[in-house]
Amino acid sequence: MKIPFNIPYLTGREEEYFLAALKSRRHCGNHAFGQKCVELMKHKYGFHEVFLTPSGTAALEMGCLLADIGPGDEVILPSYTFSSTGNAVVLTGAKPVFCEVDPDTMNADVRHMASLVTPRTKLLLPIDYAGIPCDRTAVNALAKKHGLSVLVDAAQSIHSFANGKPCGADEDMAAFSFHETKNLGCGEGGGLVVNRPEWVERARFLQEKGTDRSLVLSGVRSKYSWVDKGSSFLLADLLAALLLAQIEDVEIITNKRKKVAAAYHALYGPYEKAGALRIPHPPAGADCNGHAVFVIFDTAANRDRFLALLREKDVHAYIGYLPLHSSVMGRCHGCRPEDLPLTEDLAARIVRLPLYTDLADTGLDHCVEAMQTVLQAMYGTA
């Protein structure tokens, strides 16, 4: 039985909608698929506002330009996440700065992040990796002792929540993903949130391309114009037709993949008393949407050996991100790969396990089996 490393969810009702959005003629962004998924999100998780957007990379340039960072200025970031967190910062003309990260959770080491603050910060970008909400009261208290603001790329974290907050409704803005890889998924999509009021009408702005167009489709005005810089920030509704589905069933979506990461964690904590690796260990308070598990083995060579003996029995996990301080444009950045020796170490040495939704249901025993069976060739029994 092959287990990959994932598999888009179906929930039954994304041919009716596609083809409810294709016959309604109204295809591009913002109409009656796209508003329908906002307002059920805005309704779910408290956000004051939501911006579809063609993808999270999307979302996350978005968010960089509204918050109007350019040259000379400063942005703090973890080193290990997705090219796309730094991309939109470097698009922008601001220079990434990146920060160790915390090994229970992957995510950004707010205190050494405390440390990189300079006169020329202007925004504080952590993540939340495997799902795993980011330590927000700290980020957003170190935001506001120097007047900074703070977009959360929270791709992976639709339906988690801190301290009983949603991922989203506690910063200035948060970036998700609904890339076909995510929990909630329409082949490519993202969603820019933004809480504060004030920066809403600009927000429109920039999805429309830089122009007031939204203020013609409100009746404010009887023609648009180029007012702002911008992009097509712009989710197809045809897309937002598959989006709507899988939001209506988030809640489902989340309890199938909770119950692959409780698999995992049952395997793997007795190996972890060991010794012989470490998983995730989410701080208090954190209620995780089940995205993804990791694993960080005791070396790299380690690693290696389960990812192969895995692969062996048709069974396929992936290494994780490389490290974006230590790679050729980090390099270009005036980075080195000295600068994280523990993001560095822990890059070189973390797995993540196949996740998907489907996987509650079927196959979840051959794959617990299977990585059990590799576990017990390389230590022993646990």
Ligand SMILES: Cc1ncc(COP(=O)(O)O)c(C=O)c1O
The other form holds:
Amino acid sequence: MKIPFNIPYLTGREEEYFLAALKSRRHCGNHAFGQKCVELMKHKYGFHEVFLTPSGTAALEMGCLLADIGPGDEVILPSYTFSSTGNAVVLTGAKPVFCEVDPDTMNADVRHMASLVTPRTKLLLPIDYAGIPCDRTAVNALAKKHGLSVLVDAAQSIHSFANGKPCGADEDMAAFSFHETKNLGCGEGGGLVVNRPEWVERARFLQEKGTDRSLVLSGVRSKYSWVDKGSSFLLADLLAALLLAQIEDVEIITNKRKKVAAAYHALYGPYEKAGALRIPHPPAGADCNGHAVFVIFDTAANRDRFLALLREKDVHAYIGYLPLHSSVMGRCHGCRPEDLPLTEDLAARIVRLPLYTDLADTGLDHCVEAMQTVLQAMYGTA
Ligand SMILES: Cc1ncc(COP(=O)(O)O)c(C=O)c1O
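Condition change, the form predicted on its own to the form predicted together with this ligand:
Below is the whole assembly, all chains and molecules, this chain first.
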């Protein structure tokens, strides 16, 4: 039996909603299905405003434009993240400044982040890796102390909570991804949450190619014109139809994924106690959405051996991110691998386990058994 890294989940209502969107003859952004998605997210999570975008990448780019960063400004983000987080910064001309991670979560080490603040810092851009909420209390306190804005890359953390507050609700802005690899997917899609009321009108301009078309739609203007920067940051209603079905089932999806995550924690926990590896330790008060489970092996060689042995059993884990600071682009921005030794070390030893919603119902026992056999061959019985 093959266990791939990911299989997109279907609720069973996607076809019906997609056909309804198709037949509506209103296929572009901000139509009926998109509006329903936005209202549902605002209702469930208390977000002030949500803008559906063509991807999580686009949501990050729109967020960086809204934060009004540009040449001469600095943005602090973890190096252990996807290229999109870094690109959103460099596309504005601002400088990315990379910080270390906390090995318990692989999220930004906020103390290190604080040590990197300079008079040029304008934005903090932490991520919620594996659906584990970053330390928002510390990030928001740091931002407040220095008058900075906060954009959380929440690509992986829809329906995760920190101290009872949904990810996305407690920061200036959050960028979600609805890519097929995420808990909720519509192929390619994203959403920018804007919690600063005074930024909402400008966000509408940015989303609509820098025009004030939204004022025409609301009857304030008769003609629209080019008033700001912007791009085409809209999700087609055809895709929003798929997304709506997924948002409606977010609790079912999350519970299934949590079941898989719990099985992995039960398997790997004893090996952590024996000193062979480390597993995630979300902070107190975190309720994680089961997006992903990572394992940090004792050595890079054992990480590679684990991946190879597991692949022989047709179970497909993945190495995770290559750090941004030591990438080709990171070096172009003046970073050196030795700047962040902890990130370099952890990235060489980390594995992301296969985790998709349907695995909870089909294949989980087989997958855990295969992993157990590999772990026993490598480390003996824990
Ligand atoms: C942390 C993070 N940021 C941004 C993205 C980009 O999202 P998308 O693929 O929807 O553009 C991803 C997707 O993998 C991600 O994991």
